[in-house]
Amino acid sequence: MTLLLSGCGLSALTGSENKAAAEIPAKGSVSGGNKMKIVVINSSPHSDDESTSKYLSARFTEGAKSAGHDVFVFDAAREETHPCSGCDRCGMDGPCVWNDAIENKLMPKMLEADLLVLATPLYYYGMSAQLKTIVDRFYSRTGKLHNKKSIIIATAYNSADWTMEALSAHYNTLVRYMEWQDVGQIWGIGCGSRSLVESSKFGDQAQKIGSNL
């Protein structure tokens, strides 16, 4: 189930991405009416009151909590993290040689989570370096992170119809490789400032996705 949303009063996604559009999941269709463990990974380097992607993830979190789900939020830009060094000492089954926040705070939560939410600003048509660092560290528990549900929330200043194409392709490839079940994609094009994203429909839609889980 994929959700594609038009952006901030400006141009909407079109072309091949728009073909994947679907409605917001029906109430309880994702969780089956059961309480879910959700991990939200914020990766914007901006403050909570300035970031556009954090605003949307906060609205999603509000909705998910209102539905009774457990939500753990990890701020990748504020925690001590290290990129994968490619040493393979983890053997793809842990532990990672880096004794940092990814290994000690985030990984235990991801391993037990039902749903992973990736929230990122669009930087040079890809995910932020902060989020990519975490994605690369999936390697240390690759098998154990398979078969989860996932959502991506992304915001961008640009509003061209191809703005999110590369990030969308990356996310969908990640979903395929990790054997995740995609349950939502929010592509916030034309959201170049906090005021723009706050005045858009994205916030309400993000909150509804969370409350409908």
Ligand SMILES: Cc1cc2nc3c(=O)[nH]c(=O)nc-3n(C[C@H](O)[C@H](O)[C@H](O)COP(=O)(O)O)c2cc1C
Given for the second form:
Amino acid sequence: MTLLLSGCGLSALTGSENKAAAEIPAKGSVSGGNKMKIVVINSSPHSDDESTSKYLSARFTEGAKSAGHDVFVFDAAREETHPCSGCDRCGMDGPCVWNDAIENKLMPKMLEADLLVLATPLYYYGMSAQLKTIVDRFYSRTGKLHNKKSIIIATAYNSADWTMEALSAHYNTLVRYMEWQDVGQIWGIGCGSRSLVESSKFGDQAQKIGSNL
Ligand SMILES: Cc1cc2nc3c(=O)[nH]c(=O)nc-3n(C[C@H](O)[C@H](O)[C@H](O)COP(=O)(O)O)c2cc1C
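Alternate state requested, the form predicted in complex with the ligand (shown: the form predicted alone):
Now the full complex is given, and it begins with the chain already shown.
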């Protein structure tokens, strides 16, 4: 039995219904007790005080830092970014023709990171355009970004059990293609406002995943 962190409570699903449902890792099981380099990519256009996904990623960061890990946070909605132009001048092995914050600030941190955390509001049942912009720019270093660990944090207004299905399928496919190891998924349904997310269980779950890495 696997616990899926959804709704403002926990829903129990079998492994076959949700292949990589979030579980709180056993203490030290992800890092093996070593200090990890973690990159958190926020992608909400809301302010730090308003955003529900940034609230959860901040709780994760708090937990990870308390366990001694090094966390770099990139705000995709505030930095200068450009979508992949598909020119293929990188040959999927960098550098990118865009001389922007993705290339200069984020990519060097991602390349040396052990763990990437993707944080997004649910937008029309997928990730935000701000996050998709970053994901498409993986193209310039696809091979070099293989073999990372990953976590997804998503929040949504809707609380139906199918709310995160499409994003979950996309994330799991991305993990497979990038040859990542998924180590946590937080599907914050019913979290359409700051007060809702703060009164949900997801904050504690995010913090615990971070502190248990
Ligand atoms: C453009 C847009 C699209 C949205 N699409 C969805 C959606 O498909 N399903 C849903 O449940 N909520 C949707 N929402 C609500 C947000 O996912 C929700 O308010 C979330 O908590 C926002 O997170 P943030 O504060 O971190 O940006 C949408 C909001 C916006 C602005």
